[in-house]
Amino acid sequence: MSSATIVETVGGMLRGRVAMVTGAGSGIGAAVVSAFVAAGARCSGVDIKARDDLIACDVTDETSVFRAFDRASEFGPVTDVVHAAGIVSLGRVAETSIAEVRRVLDVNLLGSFVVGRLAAQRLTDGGSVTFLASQAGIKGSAGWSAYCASKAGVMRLAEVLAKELGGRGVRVNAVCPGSVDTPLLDEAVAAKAALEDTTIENVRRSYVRAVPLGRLATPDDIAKVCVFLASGLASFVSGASILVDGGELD
């Protein structure tokens, strides 16, 4: 989707707004610092690479964190987050090692319990946050355990927080992608491939057989669904974990 097309959608439903977006070097976290900023927001993109126009951070460490909250903070008070840091894992159950399951869990299920328990002291009241959790969240999937287990948490965590900052008119939700067209999804298919003996191309077509739509979802698609969730529009919506996947999941 052009920046055009991103500008008539979302146009102005931001405006005045002031947000944090984690994993934002690529993928679904870049898409949604464009939809933000063209929705009229002024964001502030972070991620474990620096660059001249991000925020260095590992959400895994709360200092790190902290102070990339400071640095977002500089536009004004941040008033939204969206946390679509994470890492992907697979291998069977039997063949994962102990190490590998800590490694998937510190990033996807700590690093969001650190940037929501800062969002938590941090947000002004009547802000959001939007949590990345995943379709391997609701339904696990042979080969998934590690990033399954970290996603469904990720989706229990939003719950909780909806609960706990309700009275201050937070609201916090998860967004459940499909399968994305990402660097991610680039590496889970090798991964995938090696795991059942096939090719990339036989992998990436099953992935586009199994969506009612006959896409993957683009990075885009992912980030209209953020914006609208930090939005007016989504006033009453929280503690909701959403599916974006296309019509995949039964």
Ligand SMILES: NC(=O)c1ccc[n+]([C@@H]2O[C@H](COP(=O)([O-])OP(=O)(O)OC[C@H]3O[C@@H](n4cnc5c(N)ncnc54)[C@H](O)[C@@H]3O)[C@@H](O)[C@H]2O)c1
The other form holds:
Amino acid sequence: MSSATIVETVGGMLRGRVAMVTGAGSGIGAAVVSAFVAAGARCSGVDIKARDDLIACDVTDETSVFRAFDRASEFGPVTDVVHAAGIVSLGRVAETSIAEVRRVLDVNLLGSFVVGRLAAQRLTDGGSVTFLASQAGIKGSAGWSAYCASKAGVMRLAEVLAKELGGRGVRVNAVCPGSVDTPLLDEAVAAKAALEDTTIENVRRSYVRAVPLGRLATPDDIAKVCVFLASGLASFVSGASILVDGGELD
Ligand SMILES: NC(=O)c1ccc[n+]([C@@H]2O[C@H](COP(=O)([O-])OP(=O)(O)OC[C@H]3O[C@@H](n4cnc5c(N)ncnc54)[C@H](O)[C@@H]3O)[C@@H](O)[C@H]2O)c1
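Next, give the form predicted in complex with the ligand, keeping in mind that what was shown is the form predicted alone.
First the chain shown before, then all remaining chains and molecules of the complex.
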């Protein structure tokens, strides 16, 4: 069965929406911007990377995120935020420096808090926030210490915000991908191979073998779920953490 293009799948679902997507310079965030545009939204991409088509913003810095909201609002009041900016770091607990834990928590958890805080202040009623958490926030795996801790925190933050903003009709959810073929995964696979004294190919094969659907996710697989969550199809979905892992976790 051939898979439908993103436009065939999501065309028109977000017409009239104004979105801001963090982490838009790569991987999942970039795919979310394309999918939101294909779905009819006016969409601004935000990233720490400087690029002409992106709003420069460090999600750990509140002033920077405030300015990014201002820029994204040039299309009209922002209705939907997808927060995909994140970093990965591998290391066993005993061997991970506190400085490294702080770096990961700073971007993944504090960054989510900053984006969530400004979204709570500035999103229109009836809007949505979608956080990219991870399968790693649901279940711990050896070597993923700080990353797992950060993503579990993101899931709880989404639940709290869903409760706090529900009265305004703002829905807040987390998406928990398994292994998605992006530069972040390449970095994780290389680090895992080094930790386990094996090859990158072996680690990659083991990740594919673990997925009942028999492949890694593409960024589009995750972006489609983000479109769904921002759309009217998800009108009663809030406070949810949606696992998108091809059936991997049992
Ligand atoms: N790839 C996977 O297998 C996978 C699995 C589960 C969850 N996730 C999560 O999905 C999200 C996107 O991951 P990806 O795989 O697309 O990664 P990626 O590395 O391809 O893209 C992440 C983007 O975030 C940006 N970024 C990093 N720090 C930032 C900061 N302080 N401020 C603004 N932007 C910043 C980077 O510049 C990059 O463009 C992340 O939160 C990641 O943890 C990824």
